[in-house]
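Shown next as structure tokens: one chain only, the form predicted on its own.
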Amino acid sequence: MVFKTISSDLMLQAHQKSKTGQLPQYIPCLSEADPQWLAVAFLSIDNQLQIKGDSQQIFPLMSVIKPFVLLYLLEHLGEKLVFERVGNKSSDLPFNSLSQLEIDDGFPRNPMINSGAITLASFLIGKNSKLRAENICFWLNQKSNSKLFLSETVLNSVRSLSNPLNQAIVEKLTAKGVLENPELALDTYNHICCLSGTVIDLVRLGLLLVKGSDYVLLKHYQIVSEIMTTSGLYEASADFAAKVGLPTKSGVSGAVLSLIPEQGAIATYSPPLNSQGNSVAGLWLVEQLNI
């Protein structure tokens, strides 16, 4: 594939394509974004960028760090392990669905669903959850050169609403004796869903996953990219695989992030979504952009 430019006619079509979402309305900052808000990324593996649109917005990558999340345990906690918490199939079922882990019967799926998520955060590096999120942001930034920081405004703004069908989920993960201490795993969980950044950390992550590192073992940057090609974009994961054909991790603040493999990543940022709670713009320009 050679990657296309990223014309001032497709970021119009993008804009049209996102007056078919909607804002998320469960956390304030969301719903409060501006849905016009529009940038895409690309980060060719000899680091050659190329941008268009809001590239200076910041925005916290709610889900999308999920992946990296996975990425960080394989290194500290090894591939054994890890999977021994979480599993790694599909679901055909919601990204917080309490009934695919009632299903499960209390085991979680994968790594990329909330149950995983919030059973992998229960095993970050440090003593709270500002420390967890902290460590696991450093991390990441000494290794793709992002920026990536905690953002305070929006973790106060996940706070400010109670989350039934998390507290849900945590409550039958403990009962299954997934959890030892569910109240640290869920706020662990909404510290580093609310690391934020730009659409260019966002890419440079992506890079890493393409890339990699001379101090990350190849097989976990292959283990990752097959999870997020599988469940990255939760049910709607199977249909974009077929289509589309790229590993991609999406988060209800919009955010998108997709690897080329052996070529670059895309990153784009675009708060409308769509029923399934991935961005409408972001995943149509990613489609676009790999024809």
The other form holds:
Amino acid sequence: MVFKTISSDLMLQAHQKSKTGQLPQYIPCLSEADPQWLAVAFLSIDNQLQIKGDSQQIFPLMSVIKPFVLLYLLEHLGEKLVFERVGNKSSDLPFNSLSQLEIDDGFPRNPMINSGAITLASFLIGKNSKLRAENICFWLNQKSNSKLFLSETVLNSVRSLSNPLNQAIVEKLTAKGVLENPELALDTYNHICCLSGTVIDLVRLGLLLVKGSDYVLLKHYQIVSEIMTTSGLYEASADFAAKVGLPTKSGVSGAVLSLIPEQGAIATYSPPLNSQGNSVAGLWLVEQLNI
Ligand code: GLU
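Please supply the corresponding structure for the form predicted in complex with ligand GLU (the preceding block corresponds to the form predicted on its own).
So here's everything in the complex, that chain up top.
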């Protein structure tokens, strides 16, 4: 297929758009990112790669890892066990909302919000948080031919400030009997959010969900891509699905991954975020490139 060209003019406009966004303050290294960084990668199912901007810039995936945790557990535990632990319904409240979990009586509504991702992180395989993160990282790199790694620098930064909302979510999940080892669950979650790479690594990961791999069940990547459509951008998911229609996942680092079914994937990186925690320029670029 021939992708739309990522023109210099489009990049310039995206830069302008990004100026309306803000850097997140609750993870120090993300607040120190250069708001001007902007990178886009397009990868087609026949492996044609188009890159533009700061494509060598490394960033943590943060919440963009969530669909891949779901995929990994669907493959390792199966659909039944996974959906006994988390739901598959879209959420109306922010990604780290305790109220959402309270409304749902302690049952995480979906794997794309923090309650669901922390719950799933508790089922990852490995003796400790680091080994769990390294196991899933190895599995993903192998399947997608990417070069993700665990960034200790980002992890130290995440740990340097307390995160009362995630802590409250963990307490609620523990009280409801969802988590057996709350510390390990939260620490594993923090580790996997720090898996890092470039837009090229991210777009390769994305292609795994479009094309699959010999070892990944078709049904599993379809489930993941459906949940990305309904819940990948938190409370902005429904609007984006109606307007753009591509399964998409964002992360608080400014990363965005969109899947173009049967054709390819788009990964973008631009740190300034809108009020819902999604990259301003990233979402705008995906919208433009999908026209
Ligand atoms: N580690 C971040 C948090 O829990 C991830 C959130 C995100 O990327 O949206 O706050």
